[in-house]
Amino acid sequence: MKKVLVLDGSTRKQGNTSILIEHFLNGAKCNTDQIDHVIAKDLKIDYCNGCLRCNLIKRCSISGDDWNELSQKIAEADVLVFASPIYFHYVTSPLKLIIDRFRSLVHVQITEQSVKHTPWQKWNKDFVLLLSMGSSDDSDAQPVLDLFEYMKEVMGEENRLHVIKATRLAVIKQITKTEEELHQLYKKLSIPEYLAKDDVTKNQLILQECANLGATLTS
């Protein structure tokens, strides 16, 4: 039975990101009960300070926070879900704190040309990105995709990355709103109202895609 770990970067409850996670987990629960949903902002995660001691001791040298327990869950997970709204082209700060601590999972060697990262242990995991954003253009999330493509490759050639991006989501729970509710909202936000009809269908398909992905990755 596969283990799923959700690293939830949302800074508010029951927002669009939470709904994406809910549907993904509804699909996953068809095949597994080994699910851990971690709220990033509720953890005590200290800043990575670039001390490089992890190069020597093969683990993070920072103590007294939640990283040790969380890193164990990360190591044991078969499916790693990173979920976040996009704020200024990137994930939220609580999730970024966690991602920075991934530095301790690899050895770093400065070369003449660049920096070489070698994982202490190669992974064979499914990485999942569930991203919600206000922009109508999903390229606003490209910096996040670039990072995770790199992380996936660094941690082992057998890793896989799955991405679901939900766009034009400006207010809480918007992804579940009806066509009429979207008409009213778009009028207030000066968004062309004719988009409401297609957006309802698009949003429903995205939620179904989340459920299908959850089921597929845990089967």
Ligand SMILES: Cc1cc2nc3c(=O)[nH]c(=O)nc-3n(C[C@H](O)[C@H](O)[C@H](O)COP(=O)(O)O)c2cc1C
Second form
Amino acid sequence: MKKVLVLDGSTRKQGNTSILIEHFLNGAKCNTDQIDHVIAKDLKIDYCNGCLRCNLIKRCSISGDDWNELSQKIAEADVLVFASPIYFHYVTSPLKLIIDRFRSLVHVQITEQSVKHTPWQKWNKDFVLLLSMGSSDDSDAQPVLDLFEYMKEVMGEENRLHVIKATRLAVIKQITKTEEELHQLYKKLSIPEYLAKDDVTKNQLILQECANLGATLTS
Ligand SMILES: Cc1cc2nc3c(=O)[nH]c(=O)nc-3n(C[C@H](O)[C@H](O)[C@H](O)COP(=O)(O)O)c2cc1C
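I have the form predicted on its own already, so could you send the form predicted in complex with this ligand?
Entire complex below, previous chain first.
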């Protein structure tokens, strides 16, 4: 049975990111009960302080926070989901704290041309990005996509990356709003109201895509 770990970067409960996760997990639950949903902001994760000792001791030298337990769960997961609203073209800060601690999972060698990351252990995982955005244009998510393209390759050539981006979602629960509710909202936010009709369909399709991906990756 596949193990699923969700690293949830959202800063609000019941937001659009939570709804994307809920649909993904509903799909996953058809095939597995090995599901862990971790809310990043509820963990105690200290900042990576750049001591670089991990290059020598092959683990993070920081003790007394939740990283040890979390890194164990990360290592065991078959499907590793990073879910976040896009904040200033990136993931939120609680999730970024976790990502920085991934430094301890790799050896870093500075070469003449660049820097080489070599994992202590190669992975064979499905990486999933569930991203919720306010913009109508998904290009704000590009820095996150670039990072994860790089990360899944660094962690081993067998890894796969799956991305779902949900755009034009400014307010809480917007992804589940009806056409009438979207109409009123768009009027208030000065978004062209004619977009409401197609957006309801688009949002439903995205949620279905989340459920399908959850089911597919755990089958
Ligand atoms: C501080 C902040 C920064 C944001 N930056 C961006 C951004 O760069 N690009 C974008 O498309 N949306 C941006 N947004 C909008 C959120 O990504 C969007 O509303 C998202 O759906 C919120 O997800 P949630 O409901 O799970 O909290 C920002 C929102 C906040 C509060």
